[in-house]
Each structure stands twice: as C-alpha cells, then as structure tokens.
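So this first bit is one chain, no partners, the form predicted on its own, shown in structure tokens.
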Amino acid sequence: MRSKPPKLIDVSIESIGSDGIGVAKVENRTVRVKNALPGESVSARVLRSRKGEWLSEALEVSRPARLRVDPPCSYYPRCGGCAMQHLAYDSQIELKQQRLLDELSAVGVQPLVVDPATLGPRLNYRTKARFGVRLVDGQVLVGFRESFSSRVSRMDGCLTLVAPVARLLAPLQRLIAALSCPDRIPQVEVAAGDGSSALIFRHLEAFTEPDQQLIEEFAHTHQVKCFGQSGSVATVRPLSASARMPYLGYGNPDYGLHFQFFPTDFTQVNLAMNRMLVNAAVNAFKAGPGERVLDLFCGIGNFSLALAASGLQVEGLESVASAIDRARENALRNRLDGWCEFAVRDLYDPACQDLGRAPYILMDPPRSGAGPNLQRWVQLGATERVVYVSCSPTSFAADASVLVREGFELERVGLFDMFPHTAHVETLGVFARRW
C-alpha cells in the first residue's frame, strides 16, 4: 500500500522545467514545486502525487533567487492560469527559446538563423478562456483551476484576460448564484473580438424561464452575447437576443481585413501577437504575384486572406466544416473570394497525401503536428518553401526532422510570445529546399 505524501516539505530547488515549474529531489523522489526557482530553499505544500512525483506549491521562500520578481496578479500562484509570473520576463523568454532549441537539437535539426523573440502585451491580452464553475459552501466560484488541482480558484478578476472579459467575472458569479441550477453549470467559456464578447454556459440541466430572463438581463447590462451548451459543441444555442446575431469579429488593419467568427471557432487568443505572426508568415514567402500557396489547417482564413491580399492565389484546407464556411464568408466579405478557395479535408487521412502541385505551403496544425502525410505533400507537390506555425515545440521538431530528410533546411526559426507568463511556446519556422 502506498503511503500518502506529507502535507509540508522543505526542499532545495535544483532546476526549472520547461513548464516553468521548479524541480527538487526528496529521497530520490522528484518533487515539482510551483512558484519556485533554481537555487531557492522553499517550504512547500504537497497537493497530490502523480506517477510517483509529488506536485506542490511553494508557501515560503527563505532564499529568493535573483530572477524572482513580484507577480503582478494577487491570485498568483494559487490560480493555475499562469505558471511563471514569479520569474523575470526576460528569463521566461530564455526558458521558452531554450526548450524550442533543445527539441530541435534532440532530432538533429540545426536552424541557420534563430530570430529574436517577438514580444507583445504581457497583460490583458487573452481573448479566450475556459473557466471552471464550482459551488462551495453556498458560494459560486468562477475561474481557472488551481495549480495541480480540479478546484476552482477564488478570483474576481484576471490580468491576462482582455479588460472587457475580466470585468465580467464578479458579476458572472452573482448571475450563476441567482440561477435555479448553479451546481449544474460546470464551466463557462469566454470569447472576445475587437468590440464584443460572448459567454457559453455549459449546463447539465435545462434553464427555466426565470433563468432565461436573468441571463437576458445580464447580457443586456454587460453588452455580451450569451449561449448555452447542453452537450457537444453542436448543441450551442443562443440564450440572449444579441446572441441571435452570433458572430464576433477582429481586424487585421495591416492588410485591410476584417474577420467574423463564431465563439466556438478556433482563433488566436492574442490579437496583437496574431497580427505580428501573420505579417512574419506572409513576409517569409518569396513568391511572385499569382503564385499558388496551400494553407493547411487554415481555420477561418486567418493566414489565407492576408496571403491573398498580398497577391497570392490561396487554397485553404481544413477538417472542420464550420471553419471552412466561415473562411468562405470572410473571403467574400473582404472581396478576396476570387483569390481564395476553401475545402473541407481531413489532412490526417491517407487519402489526402496528394494535394496537387504546391510550391509554397503554409501550415498551422494542432498540437499533434502536421500528421503522417507531410512527407508526401512536399514530395508530390514539388514544394520549395514551407512556412510552419506551431503551438508545440515537440511536434514542430518532429516535423522539422521530416522536412530536413526531404531536402529542406530550417532557414530561420523564431518564438512569438502568444501566452506571456505561461509555458506555451508559439513558433514560426521557415523551411527552404536545398536540393
């Protein structure tokens, strides 16, 4: 029978993981300590055990490291929304860059140029989040999960969310407390565009007529669109009059573009960084006017339309049919439908190995990476240049090794700090064929 971990331990932090969590050893057991830095001696509360490791958080630091800073948020570190507010920002960036380079080195890929990290707003940047909801001693909590726990943080605001959404947290708690089934609402998703916001209430019981009225009043008072979700994403439906015109929007003035999206659509959560990322991706192509570019995992057309506005002929492919519908609508709205074509394709399906001749490819795949067809895409398409946007250094490195084996070199790679104070690493890699 396994013994329970102690509640409190004193440890010396030996290193910091790529996730921003401190690492220590106690009797040959790994202890991971949030809010702790290498060289520090800390008193830590053990929260749980997982795969033989003790997961904990620092309560007291007797010897603060030189790189320690005061976190800007009063809910840190208990709130699990951020992992590195205690670490100087320059050191956060160094840690992320090192993780990216270590992943590439592990598969034998050496970039010719490592660009300086591209930085943007450090606070009030986040336009999307999923909050847990919990009824505790008669009080409704709405917030991110606590570190190493399923418990919901006690928080009335958030410094990472864009201000219009952050201001909704306290009134949202009061709204849910007033509903007939506060204990049957496990989560609320938030999404924001340039000028409007939306809430999606996941609910396990149907809302009553009085509930509907309270939600409508909340939506009107706070100028937010409210939706309900009783099951899968397909069950999302309007709960307020404003939600019957369901789209949110964001602009990319660098290309004179405006996008509409449904709150459940995938969009980059940091709009300022998204503009910089799109600019860098478009500028990485050395293609002449009218040349064909494949935009794989194209979503709602975030990159496609910028490429088209630059004079390139774009074909966007994506497995999510609703995203393709939105991409077509956005192309038409921006008068670029003559420069863009969009189609639903499962790019992981072996049937999608041959996408036709594609000298230029842009891809922004999910965390799992480009998938098993990458090698055939560049072979059959006689591809000369690949611009790869990634949210996972591990899958990016694995795909980079495939491209190198197929005769490409990693011409340049750079980090875009899409999620400051977290361990998330957003990468742009540019691959050019060398033979």
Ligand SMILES: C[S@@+](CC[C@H](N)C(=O)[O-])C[C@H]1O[C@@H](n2cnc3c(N)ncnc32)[C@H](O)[C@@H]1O
Contents of the next structure:
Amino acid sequence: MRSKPPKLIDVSIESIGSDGIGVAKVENRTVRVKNALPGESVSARVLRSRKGEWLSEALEVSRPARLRVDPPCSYYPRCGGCAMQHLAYDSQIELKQQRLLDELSAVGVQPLVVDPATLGPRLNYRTKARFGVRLVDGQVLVGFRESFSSRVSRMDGCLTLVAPVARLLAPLQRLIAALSCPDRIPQVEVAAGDGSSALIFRHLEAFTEPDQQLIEEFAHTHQVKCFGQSGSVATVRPLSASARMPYLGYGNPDYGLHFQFFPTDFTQVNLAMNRMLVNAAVNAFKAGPGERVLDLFCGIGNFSLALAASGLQVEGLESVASAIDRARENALRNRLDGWCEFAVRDLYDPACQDLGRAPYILMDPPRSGAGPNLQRWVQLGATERVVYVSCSPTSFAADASVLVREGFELERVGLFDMFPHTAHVETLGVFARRW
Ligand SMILES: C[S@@+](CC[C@H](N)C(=O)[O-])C[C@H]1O[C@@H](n2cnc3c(N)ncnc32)[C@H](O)[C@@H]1O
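Please show me the structure of the same protein in the form predicted in complex with the ligand, now that we have looked at it in the form predicted on its own.
Up next: the whole complex, starting with the chain shown before.
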C-alpha cells in the first residue's frame, strides 16, 4: 500500500531534471522539488503524489547553491508559469543545451557543429497565455495554474508576459467578478500582436445584456478585443465592437513583412526570438533564386513568406484550413502570392507520403514531430537539405535519427531560447545530404 505523503519534508537535492525540477530520494522514493538545486538542503511542502513520486516545492533553503539567484517575480515558485527562475540564466541555457545533446546522443546522432545558444529578451516576451479562472472564497482569481496543481495562482501581474497583456490581469479579475456568472468562465486566453491584444473568454453560460455591456466598456477602456467561446474553437465570436475587426498583427522588418493573424491561430510566442529564428532558418538554405522549398507545418506562413521574400518558390502545407486561409491572405498583403502556394494537408496521413520533388525542406512540426512520412519525403523528393525547427528535443532526436539513416548529417544544431525561465527547448537543426 502506498503511504500518504507528509505535508513537509526535509531533503537533500541530488540532481536537477531537464524540466528544471530538483530531485531527491527519501527511502528509495523519488521526491521532485521545485525551486531547489543540486547540493541544497531544503524544507519542502509536498503538493501531491504521482506514480509513486512526491511532487513538492522548496519553502526554505538552508544551504543555497552557488547557481541560485533571486527569482525576478514575486509569484515564483507558487505560480506554475515558470520552472527555473531560481537558477542563474546561463545555467538554464546549459541545462537546455545538455538536454538537447543528451537526446541526440541517446539515438546515436552527433551534430558536426553545436552553435552557441541564441538569446533574446528574458522577461516580457510572451505574447500568448491561457489563464485559469477560479472563484475562491468569493474572490475571482485569473492566472496560470499553480505548480503541480489544478489551482489557479493568485497573481496580479506576470513578468514573462508582454506588458500590455500583463497589465490586464488585475482589471480582468475585477471584470469577471462583476459579471453575472464568474463561476461559469473556466478560462481566458490572451494573445498580443505588435499593436493590439485580444482576450477569449471561455464561457459555459450565455452572457447577459449587462455582462456584454461591462465587457464592451472593458474592451474600450483597455483597448483590447474581446471574444467569447461557448464550445469548440469554431464557436469563437466577437464580444466587443473592437473584435469585429478580429485580426492582430506582427511584423518581420528583416524581410519587410507584416502578418495578420486571428487570436486563435498558432503564432510563435516570443516575437523577438521569432525574428532570429526565421533569419537563421532562411540563411541555412543554400538555395539559388527560384528554387522550390517546401515549408511543412507552415501555419500562417511565418517562414514561408520570409523564404519567398528571399527569392525562393515556396509551397506551404498545413492541416488547419483557417491557418492556410491566413497564409494566403498574408502572401497577398505582402505581394508575395506569386512566390508562394499553400494547401491544406494532414502531413501525418499516408496520402501525404509523396510531396513531389523537394530538394529543400523547412519543417516546424508540433511536439509530436514530423510524423510517419518523413522517410518517404526525403527519399522520393531527392532532398538535399532539411532545416528543422523543433519545440521538442525528444521528437527532434527521433526524426534526426531517421534523417541520418537516410544519408543526412546534422550539419549544425542550436538552441533558441524562446521561453526563458521555463523548461521549453526550441531548436534549429540543419541537415545536409552526405550520400
Ligand atoms: C509549431 S507550429 C508551426 C507553425 C509555423 N511554422 C509558424 O512558425 O508559425 C506547428 C504547426 O503544425 C500544424 N500541424 C499539426 N499537426 C499537423 C499535421 N498532422 N499536418 C499538418 N500540419 C500540422 C499546426 O496546425 C501548426 O500550425
């Protein structure tokens, strides 16, 4: 029988996981401790038990490690939005790089060159977030989930969010408290573009007339577009007059581009890092003008348009039809429609094994990786170069081993710190054909 975890325990931290969580052993049981570093002795509060492990957070540290720093945010470590604010930033980067190299080494892939990590803003970088909403003792909380918990953090601001969105948190709590059904709003999503922001209220009950009026006033006062979502993403509707012009936008001045997107579209979370990532990806192609490049998992055309602006002929494929609509609109707005074509394709489907001649491929797949057709794409397309943008070192390594088996070498790989203070690892890998 599993014993019930104690509320508090004193432990010595032996190591740190790739998720930034300290690891200790108590009588052969693994205890994961947020806000704790190797070598430290800590007093930790146990929050829950999962698969025989105790998940906890350090409350007091008696012998702080040399790498410990004061977290910039006062809601850390309780707020689960960040995992590593207590660790010196250089060490966060080392940890992420080590994770990437360990994953590659586990599948026998050796990069020829490991580029120095590309770094950008460490705070106020995040343009998207999903906040939980809870009514606790009559008080409305809007925030990230607490660590190892489904509870919502008590927070009035966030240092990782871009300022215009972070500023909305406290007024948003007051707004929801004034609505007729605060306990029927489980979640609010936020999205920010270069000049404007949007909120999407997930609501389980229809808003009343007075609710709509309050939301309209809020939208006007805070210059934000407000949307309601009563069910699936297809049910998103404008709630404020400003949301009838639904688009947000971001620029990529390096290529003279401007993108429009709908708040529910996928966009890269950190726009400053996105520019560096796009630049690195485009420069990694040694393709001549007019050469055909496939942009797989292309979203709204973030990479496609930069490739097209560099003179390449781009075909962008993506499974979400609305993203493809946006990619086409963005190509037109930027007068690059003659250089790009877009189509809706489920790239995991067996029907997508043959994508035609594809000497150059850029891919930026979801966490699950490139999918089962990768081997066929590079075989049938006589591919010479693959530029791979990844948000998961595990699937990146698995796909890298497929490419190496198919005759590619990992010419270079580098970390792009898209999500500082969290354990997310964003990577750019460049594969070149050896034989
Ligand atoms: C990491 S995002 C990259 C989007 C885009 N490259 C960008 O920079 O904004 C991954 C994209 O893959 C798409 N996707 C997920 N599964 C897919 C599939 N099976 N086939 C095609 N696209 C898929 C998602 O809709 C999403 O747009």
